[in-house]
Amino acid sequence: MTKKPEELILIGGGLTAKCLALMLSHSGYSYSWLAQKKEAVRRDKRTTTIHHAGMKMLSALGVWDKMSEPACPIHTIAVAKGGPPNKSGRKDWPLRWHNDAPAMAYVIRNAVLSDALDAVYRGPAPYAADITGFERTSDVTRLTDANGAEHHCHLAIACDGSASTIRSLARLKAVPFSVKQTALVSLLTTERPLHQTAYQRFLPGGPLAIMPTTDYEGSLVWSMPDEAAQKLAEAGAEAVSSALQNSFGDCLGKMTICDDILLWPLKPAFMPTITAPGLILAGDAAHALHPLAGMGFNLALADIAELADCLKTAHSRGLSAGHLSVQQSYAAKRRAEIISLTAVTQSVNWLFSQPDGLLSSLSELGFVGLGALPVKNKLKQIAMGGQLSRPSLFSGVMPF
């Protein structure tokens, strides 16, 4: 006798999958959760930036108050084109956004967020399985794992990362962007307080971002050409600290790398189609952004929040989670934001990372002029979330 298919199967094991599992536990649909088998890894020391709308969503899901340490608010964003001023009197950080209340975004350690998600989740535990086969027959999606076991559902939701196995098995394309950059990631201490300010310099080799985690500690994400990143990381913390000081400037006083140095090859890509019969992609499986805007996880939160509304509508109409309307609605709701942020991050990284020359000079003039335009306030609103995507959870309202 064939086992009755689950309404939903979630595939993935990262932060996005944990958030999605928590949302599904409220959805009214039955589901199971498959996570890729992995060897034990060290506790994640990286940080994630969550915009204001994302904070409201995590609060509605009961996660925000369960975090073991407070997230660091960001009230100011300071951006500059090129290195620190080499002429006396030249203004640094010509483009600035500020919001007294609420904070525009928050920086939280990944491990802290992961623990908080675990603390509030009450649904089925993830089952370790490496998926090797995907097939859609009639209204049933059939997943086959490496042990030959089959898992049947009406709708599969894949958030198994930018190199998504499920996406490949379903023959959904990913269009890669050739950036040839690697992100050097670590934590640093500062001599002067960060004052809840996020800094970003667009250097010729790639953007350098410092996000505040406490008054005198920040998270560093420095994108640069692959070979340069490898050489600098191999030179050690002292060499990275020195290079950082030269490239960033002295506005924060002496900066010192205080943690392991990690390298993340950047592979941004655009996915023209994020659904297939019986399948929805979410998180990095659906969009892989350059980290310069810190919007990757926020885009994943928007995926989850929009999917929540789609499932709520289907459930209220007595429809299966695999009903075509769920996939069509999800794809329509996500298209504009994904295309917009992909285009902006790729264009900004290319334009503002140009070496000295006419194009670089023109981009700098436009960069400075942007601070005087009304669009500046619109950009601040977008950075806070809930503008390009307006799901219920982004207003702090549970749809279920």
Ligand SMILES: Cc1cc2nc3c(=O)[nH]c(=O)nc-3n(C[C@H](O)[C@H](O)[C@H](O)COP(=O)(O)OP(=O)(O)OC[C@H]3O[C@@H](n4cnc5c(N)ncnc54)[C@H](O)[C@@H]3O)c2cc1C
The other form holds:
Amino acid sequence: MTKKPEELILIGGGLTAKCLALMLSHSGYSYSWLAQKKEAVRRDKRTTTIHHAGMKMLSALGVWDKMSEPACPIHTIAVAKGGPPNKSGRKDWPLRWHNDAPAMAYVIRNAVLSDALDAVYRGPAPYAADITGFERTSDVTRLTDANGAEHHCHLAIACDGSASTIRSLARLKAVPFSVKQTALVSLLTTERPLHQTAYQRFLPGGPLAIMPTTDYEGSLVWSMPDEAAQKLAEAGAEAVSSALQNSFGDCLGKMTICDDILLWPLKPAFMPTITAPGLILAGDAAHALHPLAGMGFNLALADIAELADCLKTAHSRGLSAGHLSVQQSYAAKRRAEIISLTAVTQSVNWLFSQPDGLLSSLSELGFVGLGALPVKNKLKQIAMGGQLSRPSLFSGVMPF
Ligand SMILES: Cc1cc2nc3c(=O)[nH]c(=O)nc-3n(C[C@H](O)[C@H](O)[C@H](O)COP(=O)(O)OP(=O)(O)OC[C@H]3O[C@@H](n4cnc5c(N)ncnc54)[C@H](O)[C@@H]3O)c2cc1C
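Please supply the corresponding structure for the form predicted in complex with this ligand (the preceding block corresponds to the form predicted on its own).
Everything in the complex follows now, all chains and molecules, and the chain you saw is the first one.
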């Protein structure tokens, strides 16, 4: 139970909360941190693709050099619509983006990133609490946990994931998109080198992505209809390897699943409002994207970096973190990027996953349009980050 309200309370224990705690530890504001107690900590076996601007931010925060294994750079992105060309003579991977230096993005294991964030963090440790109540009265946000304890602050920052309880308690809407897809996630080895290339094939059932983790190992995120994913995962690694080979083709030689097969039901949603009096949402609580563009955590990094600039301004004016200007400028800075990336990922997934027919032909036109030079260059810049939002941390500059 806290008597005097805290300046800030951070809620969540995922990658967004860890990174936000690190930013807050430099901000000059006092804060406490609440995270659900985990009975047995399950390691997140996924990988995350972090764009160039995100890498600069993590370097400025001292995280990048603390990673126990190097991130794999991505210099080429290859995209195709439909399965491998077989004998039709059609060119495979018609859309390609390349950048010699710097790398467009980097692939890192989530567990490695999480450990590096823990290693550099010097602020208050998270206090175990499952938040079940939210109330805002007289400039104070009152959070109640499952044990009935109350936690008071001027501003709460909720990073409690896509099914955010705090978002619901604050009556902020989430508009779900019904995709009926599950991502089948694993690691695979390849016979031929990946050459630091990220592959994405838009198949009728959903996008299949392979991100390089080393020269001969890649991370698979294969989105497909829920039932198909369930069946395939149950059939085991050999069946997944064989289905993968058929759907992806032979450009990487023989591919073999070499890790556990995990299933992630996809529940993308749009949150029209990401602040309320005394509350800010960040990470998946503020935007739940389809993983096809590998942008979910990159958006979370942008939330944190923009919030850092807002807090810096408030601090230099001697304002409380709960001052209305912080929420207003954060909401304004995040709006355009969240709306555009939500719209792009949803429409690309829908259009490029159409079976043969009129829509499929239209999507073919759209696909060709992506290859037009100005669009292609713009997409490359967006993939590298720092285009749709330009906070100081994305240039590698600490605002504090
Ligand atoms: C298959 C897949 C692949 C992906 N690949 C990429 C990629 O390549 N690049 C990329 O940028 N993004 C990627 N993403 C997205 C990325 O994984 C997420 O954006 C990111 O993990 C979200 O982290 P988060 O901390 O916001 O949420 P979460 O990881 O969901 O964490 C939420 C936290 O809040 C806590 N919590 C929940 N409720 C409460 C409560 N009531 N009280 C207290 N605490 C609470 C939970 O315990 C948890 O610790 C991918 C996503 C998927 C599904």
